[in-house]
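In the block that follows, a single chain appears as structure tokens, in the form predicted alone.
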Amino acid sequence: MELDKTTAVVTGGGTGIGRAVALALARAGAAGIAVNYASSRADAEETVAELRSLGCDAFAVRADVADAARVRSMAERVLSAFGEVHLLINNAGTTRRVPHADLDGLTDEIWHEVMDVNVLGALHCAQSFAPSLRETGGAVVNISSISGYRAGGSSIVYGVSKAAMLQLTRNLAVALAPEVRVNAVAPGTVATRWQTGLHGEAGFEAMARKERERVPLDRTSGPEHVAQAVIGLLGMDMVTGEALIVDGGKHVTY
């Protein structure tokens, strides 16, 4: 597929991975990006600035996609914008820090909140944009995580939740085929503010440093590494229903 004049909808893209996939999609080509966001309008708003100054055609749009209503708004307003979307770019996420052990910590309320935007935010996006990936011949690429395949990560909760979108991954590519492809990229840890803020600046830093000496490229992700998996991604035009783990090998050694 090529990206050049294409339009794309990056969710959860003024910050962290999805701005890296925003810019790295303008400096491939891409006509008009619409950056997705919930809360963060400073942040949307400073990368569609930096869309622009890169010649492409770019405006923040807000919406919590784990409403299904407002995702609706968002993809009129999109496609009133654009005329039609080439690429659905599924970042959007959220997480609640609770301890594996804690079983009652893990709240119905958080359980919610978490699956809601994590997979069914994903749905609703994919739902919502469907009609004109159809038409665009388009892709669809979603943001999980290595957390999706191990007992890892801040909770139970984001755990099964980026499973959860690895196999709403394989099940769109079937149900949206063929004429649209849909694939997932499920990164490993990336130094963003996501981590920062889980973490603290320090506790990150010192959780990085260990890790690197289990990691066979020897270096921590930054979320420019998750921009060129989803880039690759995107041009493999025979390739649908995987994940692609973006973690420098860590997952190899387990």
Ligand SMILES: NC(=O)c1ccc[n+]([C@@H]2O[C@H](COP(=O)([O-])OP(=O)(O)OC[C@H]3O[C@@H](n4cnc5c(N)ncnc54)[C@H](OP(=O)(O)O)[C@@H]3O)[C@@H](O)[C@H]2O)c1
Given for the second form:
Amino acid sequence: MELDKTTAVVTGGGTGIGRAVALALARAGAAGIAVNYASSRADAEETVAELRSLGCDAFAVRADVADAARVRSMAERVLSAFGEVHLLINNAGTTRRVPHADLDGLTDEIWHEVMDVNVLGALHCAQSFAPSLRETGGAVVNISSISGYRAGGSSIVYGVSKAAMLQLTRNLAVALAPEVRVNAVAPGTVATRWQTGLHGEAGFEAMARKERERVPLDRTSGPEHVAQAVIGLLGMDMVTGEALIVDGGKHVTY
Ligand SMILES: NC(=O)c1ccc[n+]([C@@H]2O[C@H](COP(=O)([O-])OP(=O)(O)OC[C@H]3O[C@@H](n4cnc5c(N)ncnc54)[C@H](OP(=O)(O)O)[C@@H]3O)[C@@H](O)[C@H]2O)c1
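Having seen the form predicted alone, can you show the form predicted together with this ligand?
The next block holds the full complex; its first chain is the one shown before.
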């Protein structure tokens, strides 16, 4: 698919991976990008300014993706601004740090909070944008995680939510065919505020240094590496229901 003159929605598009994807889309010729956020308004506005400086018609739109009514309102606003949407990037995500062995610490509240944003949020966006995506012959990319394959990461529910996102990707690929392709990118560790929020600056640097010993490419991914994979998948016209791991090859070693 040609990205030139397309319009896109990037959830959680103001920061980290979402911001990198939005910028990559603009550089690939996207004509309009809606930058979704839940609370990081300043970051979203900053990303919008960067997108506009690249000649892309961009605006920030607030919506908690876990809230179906707010996602529907977001879709109305985006469609009234752009007329149609070609690309949906389900990047918004959250986690809570709960040691895996602490089963009682994984409360129902934490479970629902993480699942509602990471899984239901992606479904809400697919539901609200599906009619336009079908009309335009568009594409969806879901940002999952290596935690969807491995029993590691910040908490059990985070891994379960990212595994669910992989299955949601396969099911939506069938549900929205033949008009819309749906794929996923599963990053390993990516240097964003996500990691420094979980581990602190020094803690993340130490963790990343240790991890690089097991990463064949001997580098820590940046958000731009995930964006490369998103752009790649968007251009693959016969690929749907697929997931691409972006982790410098770590998962092929053990
Ligand atoms: N960094 C990593 O190592 C890594 C690895 C694998 C996968 N991922 C995935 O990559 C995605 C982006 O993460 P990141 O590393 O770029 O961290 P990030 O900068 O913290 O991005 C998370 C984004 O999700 C948004 N968000 C969270 N809850 C939301 C909600 N209820 N509604 C709408 N937006 C919401 C945040 O916006 P607000 O601040 O406005 O809420 C933020 O823009 C996430 O899905 C994460 O699971 C990250």
